[in-house]
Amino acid sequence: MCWIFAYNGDKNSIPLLVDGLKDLEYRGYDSAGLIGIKSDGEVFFKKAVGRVSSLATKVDADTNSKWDYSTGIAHTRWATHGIVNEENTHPHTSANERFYVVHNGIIENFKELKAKLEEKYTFYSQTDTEVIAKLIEDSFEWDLRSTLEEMMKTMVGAYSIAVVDRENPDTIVGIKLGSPMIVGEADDGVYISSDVNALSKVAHSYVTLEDYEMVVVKDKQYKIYSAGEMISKNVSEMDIEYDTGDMGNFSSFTEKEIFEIPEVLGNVFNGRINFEDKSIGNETLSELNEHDIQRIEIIASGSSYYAGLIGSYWFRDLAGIPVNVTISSEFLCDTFLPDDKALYVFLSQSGETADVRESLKIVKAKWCLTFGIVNVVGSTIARLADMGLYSHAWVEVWVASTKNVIAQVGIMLMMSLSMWLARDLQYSKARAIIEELGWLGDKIHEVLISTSHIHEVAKKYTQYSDMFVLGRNIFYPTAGEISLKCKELSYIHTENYSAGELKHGPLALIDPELPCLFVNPAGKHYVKTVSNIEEVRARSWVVLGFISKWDPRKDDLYTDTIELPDTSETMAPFTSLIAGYIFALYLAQELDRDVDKPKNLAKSVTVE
């Protein structure tokens, strides 16, 4: 979840370093470093705590930024292994200071390796990333590429490395086990970066490391290697359009990502469904459903966790199909079972998730059928999964996912949908769904434009500190995720439990003060729902209904109401969705959270 940036070439390498870190500081902003070298060994190192503006001023300070610095390596931190202090920043330097170095990921056994290296060594950080610098010190015999690929045998767990040589200062070495690293090209050097976006605005090609390869950069040139050897690698044109445009007239660049929505889920049935003859035409689904699949196992974390059940209920219902779905670090923890009649379906924002990363080359390995669904092109998830299907969301850049969950479900439901039709032959009902497909964008764009009514209602719920958020059948993981996103953005405490599980010991919390928010549009268990809602309003407790408009009960049942546009039940996941991120959204900005930025977050967890 830290992140990497590097260059060598023909221009000063510090500016572009700064401009690097500010496009990957989403990924980590609880500090950031950079260290360049001129020619002849001299440095430019420069450490901050906070965000990436803060190094940018330092370094605008100093007038040496403005030298000939042709190498320089960079990072923007978010902490996994000490606090958030300078010590604790990235770039980490060896005892002679000969050695920089910055990572992203964690070695697992650093404080073995630093033990030993402690008998030597004076240390003066708390993180895993300096016991490599004094490692590489303390292993150098002849060069930086052997002394590297010799402690790739030593140090376990997940990890890219970028390493610049004070007595070489025209290079860069860099190596890859688990966390991404990409190379770019450009025709004034070589950049390397943990995210293929940050260079699609200096590189007109890239190239992608793979597990256990190395990358030596020098003089504007650059070599991979693996076991020691060197290989060719494909290379890419660089055709990703890497642009988060400015705010216009929103609030925020969430509130933004939140209005593009109808415009995504148009990309992604866009080539896939014809909405005139109402039917599925894509060829990565027909040839799915030319396996035998008896059962699904989706397997994901955080909002695309609360996704993949939302769409294991279309699986269920729609295509009549076994489903599991499991989080991907207790996927990791438990015994895989591998079952060659399963279909297992990975899903990731970025495609780096390592928790779902890890989880997939498990499967892989089993020769097992794996399917994933990311939205960044090119990303590990993408190049593993024997298919898969992009979420085609553009770049989602602020933290708190939520156009991208909404992509992930509409595919989903375009899998179940193809499955279904593929097994049953339900023309006809199939084609109702598909039919209302193509008219969902005008209900979300009836949503969209409540924006105020919801404002209004979010202020009343500031003044809480906690919240239960609460649902049946598919509305429990929409509420679920309805819940992650207050939590994300608003900090404000809330838990999510189905709504018929509240008798069974949630409902010992009752406090007037503690309101329920109830995922209640118009379904097959809408009657059930009330029956929870009439328990918790016996016992005083506020209730915030999200209720499709024809509610009967509207009047009497709730304090406050969010309503939804008429929908079926199938489509009402949608337009929850995006009224829940938008009280959440409004929650956050009453309370003056930083809703773009939320504290403690990255955007992509490249570590397990």
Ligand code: M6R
Second form
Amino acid sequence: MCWIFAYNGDKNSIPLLVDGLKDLEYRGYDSAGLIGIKSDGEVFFKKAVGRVSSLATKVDADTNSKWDYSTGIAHTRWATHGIVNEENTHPHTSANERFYVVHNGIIENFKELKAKLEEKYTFYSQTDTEVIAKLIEDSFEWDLRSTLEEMMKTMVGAYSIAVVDRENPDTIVGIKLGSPMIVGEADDGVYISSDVNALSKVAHSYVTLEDYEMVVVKDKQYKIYSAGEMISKNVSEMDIEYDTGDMGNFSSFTEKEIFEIPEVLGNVFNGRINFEDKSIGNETLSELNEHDIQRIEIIASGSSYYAGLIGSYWFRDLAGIPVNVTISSEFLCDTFLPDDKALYVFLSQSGETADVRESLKIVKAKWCLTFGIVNVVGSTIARLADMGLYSHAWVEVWVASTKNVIAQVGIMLMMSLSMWLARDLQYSKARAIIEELGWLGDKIHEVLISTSHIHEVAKKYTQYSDMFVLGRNIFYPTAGEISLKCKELSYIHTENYSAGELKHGPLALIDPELPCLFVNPAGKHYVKTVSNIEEVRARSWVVLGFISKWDPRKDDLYTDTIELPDTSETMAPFTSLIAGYIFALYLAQELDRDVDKPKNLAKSVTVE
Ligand code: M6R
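Now that we've seen the form predicted on its own, could you pull up the form predicted together with the ligand?
Below is the entire complex, every chain and molecule, led by the chain shown above.
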């Protein structure tokens, strides 16, 4: 999505803004822009379509960029209103070119606001952000703070907005509703960012704004207001290390993140599971077990949704708790029937996904128990949830979620085991699973060293423009997540179906040009899925099997196979997903896609 970065201080803001945008770029990369203001009001204003590097080239080519612009605001755009072009790129300006605005979010009533403003002003862009700039000019009386306070009553939607005023050149005002805004304190000045990661290299401490709060930065100092009153807030020490490092021997950062999975799983389990006595010793999970939970509702989007679906099988099968999993944007559209015996689990890597965040607010407003499984420490969803566990997947920078999905799935397995033990004392069965979890890292290594075979198979499948990705029971959402990763990275059209549903319609589409990828490792439904594969093979169509090494049909049933290490059914979603991620990655690489920044996407979806 769009992200903002701003600075006021001793240094020239221009190179700092460019560096800050580089750190935020993975969150939106349609276009980028910045404005710096000198203390006499003179501005340095640049925009560029495409990556931040295009903006950096333009900035470097203009020697004026070396002057001392002590204040500046900057933006990377993921287009919501209006095509990708320079006119629609932020910062946007008022008609008198006094106020400049960057914005992350959506102003839902921008059409009505624009209709009124059009009587007085000519608009140059199609964006809702230009409406904010014109509205500031139109409603400005004596200062920016009171103007924005009034505007917060008029604007409907979600936003974090930073504004500069050429007539008060050492000032930045920021407001927030929904979308994140963090203020960073540094020895040289004050920074504002949508993302704490981008502040970690420059600030020693930071403050997170809550909804309807406002920050006024002036002469290297800042004050925070709520409902017109100045407030004091907790300042956190910057203890976040944000460094994506270099790619090393990997062909993309996404590949590097996939190869971090064994260590990430170590982060997830170590300190929470005692592999010696095969018990789960985690305070949050013990506290959770004190609640009388009769039902679980999981709410998430994208890959986190598929992770939730995978986890739901364990909550039912192991802990015996009924579970429902809902896509967060659908949850928002549905009638919410609060249940005080339900646990509402929100899964989100970023902790900022707008649909998940808004769903959580609805549930909290009815005093129901909420639990977050979030990766980004201190993010909105992590702060709002009553309880939660961090997924500890380290910073996941690149657009495709991989290592975090595995971490989420690991956490839900651990939660299910803990709830199961608290309810049913099935010690020996639970211990067998915990014991196997202790070996999971080794099994994953087995997948990671078989990449050359997966690569060869992927090469072959680049010839297809469509593919079905199928599985049964827990391997149905496992296939769903693999399908999402294939389409997201390779742009091949994939469809996910339950293996049993194939003959209820989709089979009509299959022909030699449409291969079926079946995820069918050993498990209780293996034989039934084999029957579905037979139905496809009876017509001599192409089947790629993600199967166990053990599979007795591996030599006669499939067109191609990717063999997974032999494990119990409980461990197989982990190994299948990782093999699926590698397959998707190589499909994309062979098709020459930008694996780290797939087209049209952004890492953090902060608009509904
Ligand atoms: O940050 P979140 O986990 O809430 O993000 C949810 C989805 O936007 C995300 O998983 C998306 O589907 C990924 N690009 C998938 O790889």
